[in-house]
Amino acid sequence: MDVEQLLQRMTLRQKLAQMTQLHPYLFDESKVDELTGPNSDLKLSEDDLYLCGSLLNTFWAETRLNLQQKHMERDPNAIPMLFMQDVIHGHRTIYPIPLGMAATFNPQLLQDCAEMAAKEAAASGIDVCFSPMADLCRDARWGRIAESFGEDPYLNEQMTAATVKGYQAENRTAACVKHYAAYGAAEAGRDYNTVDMSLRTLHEYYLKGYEAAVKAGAKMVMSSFNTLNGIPAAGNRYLMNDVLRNKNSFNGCVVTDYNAVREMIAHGFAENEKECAYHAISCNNDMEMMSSTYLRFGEELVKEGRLSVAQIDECVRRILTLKQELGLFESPNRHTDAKLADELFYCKEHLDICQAAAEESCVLLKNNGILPLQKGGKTIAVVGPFAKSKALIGTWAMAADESQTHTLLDGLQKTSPADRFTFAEGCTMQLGEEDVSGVPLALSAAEQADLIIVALGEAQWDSGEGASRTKLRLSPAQKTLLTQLKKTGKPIVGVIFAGRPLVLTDVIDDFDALLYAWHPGTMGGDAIARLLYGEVCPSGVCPVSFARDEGQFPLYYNHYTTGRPCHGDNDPNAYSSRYKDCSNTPLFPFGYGLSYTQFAVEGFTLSSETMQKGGSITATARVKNVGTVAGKAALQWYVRDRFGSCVRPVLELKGFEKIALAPGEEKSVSFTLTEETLAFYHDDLSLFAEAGDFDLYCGLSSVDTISLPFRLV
């Protein structure tokens, strides 16, 4: 198929229809009445529907086959539709939320998970996965932190790139990186809110994840809802044209977020829908999602000379090229196979990889020696609203079958059948819930047990899109349950499920051990049980800083120092940058995570104390398992630039490696520093490294490091 010849045959309206993405409900007369809000006033004819270029939120192979057939029968140019879906952390078989996957510090594991998801998605008729989300997030009040890879730009780069590679392996699906750009910096952590930052901060921190995804070959980018420095992202020419298209050389498709084009009116940026279409097309948004301004006003804008046919052609060319690259012209339903999809859903291979991901994502935050548990001979009370719940899969698992979820109680009984487990819910997981009528039953179970495992946290629907929160603590009922359990004097092992780092300051002392499980997916229960019993050694580390108080947000380890830095909690200087009622430091720092074994970092050396411009130096360290069980260590490399023409962060993650070690085993690990490693954006947005003094840090968290100085000359 020749894209240029096809473009020449198409009418302007047919081209604008290719630039329109709709919801499949619009094709179902029985469900049209269910559409409300932005869905109800698209003002499209039936002919318009069957000319549209793509659909979103089609879950199943049968849906795709039916809609594609009807479309191909009516499209005059026989151009197949694209089918897109929010495949965020699995399609049907679900692995941990992205923030949990970031805690693995294992990009290859994430790549394998994404490839697994792509197999299920492709067989279900999905061409494009709306993922990865590359939005850097430093504020846990924002609900969509659950979809992010945390607070660090380097970790974000590695994980977004891995996700793209997994989705696009063997051309099964295309990855759509979102939300371009800086959506994760919404003021006050409130979803859809304003983003305002310097261009230097934008480039130095917030754009790097998207750029890594583009460099990894992502075929699509989604422009975001938010304004950036006063201009909606979808209408931001600097962001969309100057940076994405020109600086980053992105030649793939851009799709707007849901109804984002028309939301320019609500932003106060565009007066009407015609102006919305003008701004969006001028910014090279090739497709508008669930709005119809292109179709309704595109021809008029071309007639007036405000848009050119050449501009429209460029957008459509990218759309047709994507369809060609995916093989849709040769086979409009390409990988779609309902029988294969059913075989893949919850197959052993996919369950195994989801379990491995869940095991590696959990972070052991506290352990006074009670873990790992010994099997057999104990009565264990398993209490709390998450103990027997199947609602563990997390946000944006749209096609998941929750009934397939392995619960914590099921996992415990399977892992240690010789122990006796009693169950009591105690309270619900509802946000703000104060009903404690179930606590007495939980206490009764606890009184008869040798040990308590209490499963608490945040409901999966209380994080994600539209789920911003100002209070990030356990609900009152859960707090009461924990307080009463503590009074029994029995050992308490806590497991917390959440889509974000909750504030644990007021409860951390109540636990003898605490495992942070995020929302772990389909195999969460089995994975956690294996971790608690020591069949697997915990190896997850914090991809975000855990705050002591919500008032610390935004909170992140790679901050700048100030002219009046606070030198610890006991600093007597009242006129330093500090709080009067809270420490500056997090409760648990970035990169932190306990294990059942101990690791030592030794023999840290540099090949030279001086790096020449254009050259490199190599750091080497030995990591040794000095404990008694096998485990994995997340070795982290940080740099500090002591002085610069722009103030530099106190630390910057520049590399990491997950290392598996048997007891007594040690491995030598190397890390190469180049001039590019040390480069940063300056106030004129030039990117280069400055000569001067640096420190390289090596360790097992952002606060557990050893360092060596070097100089760039």
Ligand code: NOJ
Given for the second form:
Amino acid sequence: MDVEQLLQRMTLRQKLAQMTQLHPYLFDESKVDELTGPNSDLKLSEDDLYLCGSLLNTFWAETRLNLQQKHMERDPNAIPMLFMQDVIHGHRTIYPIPLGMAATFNPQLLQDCAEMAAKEAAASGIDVCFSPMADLCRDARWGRIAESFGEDPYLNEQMTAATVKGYQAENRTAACVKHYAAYGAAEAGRDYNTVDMSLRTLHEYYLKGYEAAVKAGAKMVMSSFNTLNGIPAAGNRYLMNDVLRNKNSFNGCVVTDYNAVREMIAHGFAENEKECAYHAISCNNDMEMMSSTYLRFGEELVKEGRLSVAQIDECVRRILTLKQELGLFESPNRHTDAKLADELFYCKEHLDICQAAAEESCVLLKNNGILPLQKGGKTIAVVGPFAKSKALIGTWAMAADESQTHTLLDGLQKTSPADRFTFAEGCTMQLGEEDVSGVPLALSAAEQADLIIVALGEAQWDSGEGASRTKLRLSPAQKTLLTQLKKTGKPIVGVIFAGRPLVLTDVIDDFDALLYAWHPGTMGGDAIARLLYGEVCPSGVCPVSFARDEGQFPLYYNHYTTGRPCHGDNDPNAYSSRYKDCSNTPLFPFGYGLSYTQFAVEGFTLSSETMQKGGSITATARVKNVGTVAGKAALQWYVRDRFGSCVRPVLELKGFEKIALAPGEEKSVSFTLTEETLAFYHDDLSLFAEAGDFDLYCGLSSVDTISLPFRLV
Ligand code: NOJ
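Could you give the coordinates for the form predicted in complex with this ligand, as opposed to the form predicted alone above?
Below is the whole assembly, all chains and molecules, this chain first.
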């Protein structure tokens, strides 16, 4: 297909229809009531519907085949539609939420998971996955932290790039990195809220994840709902044109978020839908999602000379090129294959990878020695609203079949059939329900048991989009259950399921051991059981700081020192930068996670104490498993730049490696630093490293490190 010739044949209206993305419900009168969001006033004719260039959220092969056929019969240019879907952490077979995947510190594992998801998605007729979400997040009140890779720009870069590579392997699907930009910095953690930050902070921290995805070849970008420094992202010329298109040379397609074009009116930025279309097209948003301003006002804007045909052509060219790259012109339904999809969903290979991912994502936060459990001969009370629940999937898993979830109770019974498990739900899971009528039954199960495994946390519906919270503690009902269980005096192993780092300050002492399982997906129950019984060694580490109190947000390890640094909780200086009623430190720091074995980091050396401009130095260290079981260590490399013309963070993650070691085994690890590693954005947005003194830290968390000094000259 010659895209230029095709463009020449198309009318302006046909071009604007290519730039319109709709929801398939519009094609099915009976489903109108199922919809959410603003959708009643698109004012499109039936002809327009069948001309539109793409659809979002079609889950199944049959839907695609049917809609594509109807479209192809009517489109005079026979341009196939593109189908896009929120494939976030799996299509039907589900692996842990992105925040859990970040805890693996294992980008290759995430890439494998994403490739698995793309196979299921492609067979289901999905061309584009609306993922990865590269929104850096320092505030766990924001519900969508679940979809993020946490608070660190480097980890975010590695994980977004891995996701893109997985989706785009063998051209199965295209990745759409979102939400451009800085959506994760919503003020006070409230979804869709204002984002205001210096351009230096934007470039130094927030843009890096999207840029890494673009560098990894992401074919699409989604612009975000929020304002950035006073201008809605989709209408923000600096962001969309100067940075994304010019600085980052992104030539792929941009789609807006759902109805975000029309929301420019609610923002108070555009007076009417025509102005919305003008701003969005001027900012090179090639497609508008679930609004129809392009189709309804595009021709008028061109007639008035406010938009040119060349501008429209630019957008359509990118859309047609994407369709061509994906092979749609040769085969309008490309990989769509309902039979294959059915074979792939929940097949052994896919379940295995989801299980491996869930195992690596769990973070062991506390262990007084009770874990791993010995198999056999015990009565174990398995209590709590998550103990037998299949609702462990997490946010944004629209095509998942929850009935396929392996529950914790299933997993425990399977892993240790020689133990006796008694189940009691105890209380309700969801915030606001707060039913504690099951507590007495849970207590009687606990009293007759040798040990309690209590499964608590945050319901999957209480995290994700639109699920911002101000109180991040366990729900009152769950807290009551735990307090009562504690009174039995029986040992308590806690498993917490959540879409965010909850505030655990007032419950942590109640647990003898605590495993943080995020929302682990289809195989969560089996994975957790294997971890509790030591069939695998926990190796997840915190991808975010766990706050002691909600009042600490925004909270992140890579902060600046301030002019009056606080030197620990007992610092006698009342006028240091601190709280009167809470430590500055998190309850669990970034990069922290326990194991059943111990690792020693030894022999840390640098190839030179001096790095020449343009040169490099290599650090080496040996990691040794000095414990008695096999395990994986997440070795982390951090840099501190002691002085800069812009102040520098106390630590910055610059590298990490997940290392598997048998007992007694030792591996030598090396890490090469270049001038680029030390570069940072300056006040005028120039990016370079400044000569001076640095420290390189090597360790097993952001607070468990050894360091060596070096100089850039
Ligand atoms: C709105 C969400 O913000 C975005 O992440 C998602 O991809 C779209 N809706 C499509 O469902």
